[in-house]
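What follows is one chain in structure tokens, specifically the form predicted alone.
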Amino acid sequence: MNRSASVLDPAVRARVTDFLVDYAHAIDDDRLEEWPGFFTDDALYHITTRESAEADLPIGIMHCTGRGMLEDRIKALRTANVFEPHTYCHLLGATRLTDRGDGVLEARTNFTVTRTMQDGGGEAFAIGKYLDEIVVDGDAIAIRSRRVILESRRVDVLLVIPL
């Protein structure tokens, strides 16, 4: 058992937990222009499958480096991508936080994302875990690295909205 996770300041833990929930709500509520603001300027956002992660394969389903790429992703989604309208609903598990001692927290949060299509049909769309490096600097919190590890290697081609 990782003991360092249990000594984290409860106020910091609560703030980071709220931050992660706010992240999911911004996506679920179609406030996608807010999404890049959850990351540091030099952030990494990477979606891959568990199978690829375990084999240490570098190619991802989605790979963005830097907030600029995240912003471009949303601009393209809004202006250039053509896809059937749909919405997400994130269900987050409890987050395990570990303080590395250098102003960075490591976090693991399991998730299920349900997707509802325009016709009202819904399904479990993505199941996996977030592996994060989160920078806490005074009142500011930002994700420096988010690795999204999907449990299944079957990934719908309609992965246009960030997870």
The other form holds:
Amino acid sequence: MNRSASVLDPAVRARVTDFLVDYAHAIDDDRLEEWPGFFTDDALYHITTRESAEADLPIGIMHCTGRGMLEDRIKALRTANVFEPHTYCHLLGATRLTDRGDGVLEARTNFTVTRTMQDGGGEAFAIGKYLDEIVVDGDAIAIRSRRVILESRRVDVLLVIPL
Amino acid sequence: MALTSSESCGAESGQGPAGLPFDWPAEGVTRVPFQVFSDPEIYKLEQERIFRGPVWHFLCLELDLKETGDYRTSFIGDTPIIVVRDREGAINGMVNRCAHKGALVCHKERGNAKALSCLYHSWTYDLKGQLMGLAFRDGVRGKGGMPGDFSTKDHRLQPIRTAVFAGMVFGTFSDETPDVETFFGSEMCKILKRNFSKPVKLLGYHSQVIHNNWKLYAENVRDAYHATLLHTFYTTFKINRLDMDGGIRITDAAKPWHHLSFAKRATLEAAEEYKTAEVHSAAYENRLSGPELIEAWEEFDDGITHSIQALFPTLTIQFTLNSLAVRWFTPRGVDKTELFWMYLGYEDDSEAEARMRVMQSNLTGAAGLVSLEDGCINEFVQRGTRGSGQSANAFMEMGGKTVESSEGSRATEVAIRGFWTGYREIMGFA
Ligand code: FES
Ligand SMILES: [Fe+2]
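Complement to the form predicted alone: the form predicted together with its partner chain:
What follows is the entire complex, opening with the chain shown before.
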């Protein structure tokens, strides 16, 4: 199938891109409890590096299967993990959407996430791309699989807030 | 061994050991002068005495070098290193510095090559590091070229000694370094062989930059005292608590530089101390919504379900539940360290076993539920000790003042004292 030829309803496209922006804003605004709700119950969320993705290595930096594990990440972040306070700001590139034709959209979105520390220091913390499978079912939109591919294999200090 | 003072530091009388302006406190290894974490002169001296000294340093995994000509670049301290498998199957280590003008010979992290050729002026070395040829040796149209007394035989990449043990490649600059098994000690080698008893495969890797002196991380991995206090996740889900049967085994090698910290999960009896002490980590009692995170099986019949082995100076092997990983860290300046996480499985892992290793990898690494705190806690020490002057020291008497195995208890700083015993000796900071 010639993917680029598939026609996507502009209304669906608009809703999906809004959805992806909402995801980023929920994280940036520290509404992390909303984060698992962007996924299906059985979703995959996997952060890895470009090198590891190209070598097809199963272990990356974070790996969650199912919404329960996503919730655990947020619970741990709020109550167990210790780290210096910081905030993210997601800068999303344009999303390339492809309709697979079976109710699943494939999406690729490049991103830069800046991290600002409490003392005012900030930097581009994570640069990479989201490779998504998005389920659109009537009014409902949810991520079935999000692979976060970081350009660099090196993480500065630690990664605790999801990307 | 005889230690000579570094010229750059100048050994003047009336100063501390090696001419440095400080003295180690009389209390010995229960104290550590904060200065050692931030003094650039000490950093320089470490490069000479530890990194180019009589110590085996981790270079890479043997699985990086499967075929003839496979190479990978690494570091011993600041010094760039090439490790390569030659035609005879031997693994050779050499400084990654061209004998001509010092350029890196291999600029890629890994690759395969028939010969090692420097890009700058095409000096070409064989897989043992011997110079084979160079461009324009006889000049061009009879003019220029090397003088008549030039011989390729006189030039090579600086070799280092290498050794392969338990799937890992080690290197040392010193002829005085004893063989690997003597250096680490038979008990440490026994557990290394246990962990690498079958062919391993790489499941993933990444690195983490931490903004602290490398020795703070060396202390941190030897710090059994902090593990269940700082890393709340451990205690909550009963992965590793100090009230499990476990202990610290100091190596039986001649020098007490290495250790194994272990726990047996099946033996947990909740100790009163965890319930009554004001322990931040005991407060969190929620259950996991995704319990498959810590699904595990007993992989060995010795009952040990959690082990951290620290090998002097910068190598750690973890086997937490079923998550086998090599953690290797290397200094990137006096207050910066890069920590590499290499996750391994066995080639004969079943699908279910492989899946559990992937799940458990969430526990460690830069985003590890029980390790991410270490990314910042050592930096907090680095920042906290700024401006501390020359008389401020760390105080470490948990578990006593000595360096000996602590069977049955991990509420101790004994392994850290072991590290400093080695450090002082090798640095000449008696
Ligand atoms: S520096 Fe390597 S050939 Fe000149
Ligand atoms: Fe730790």
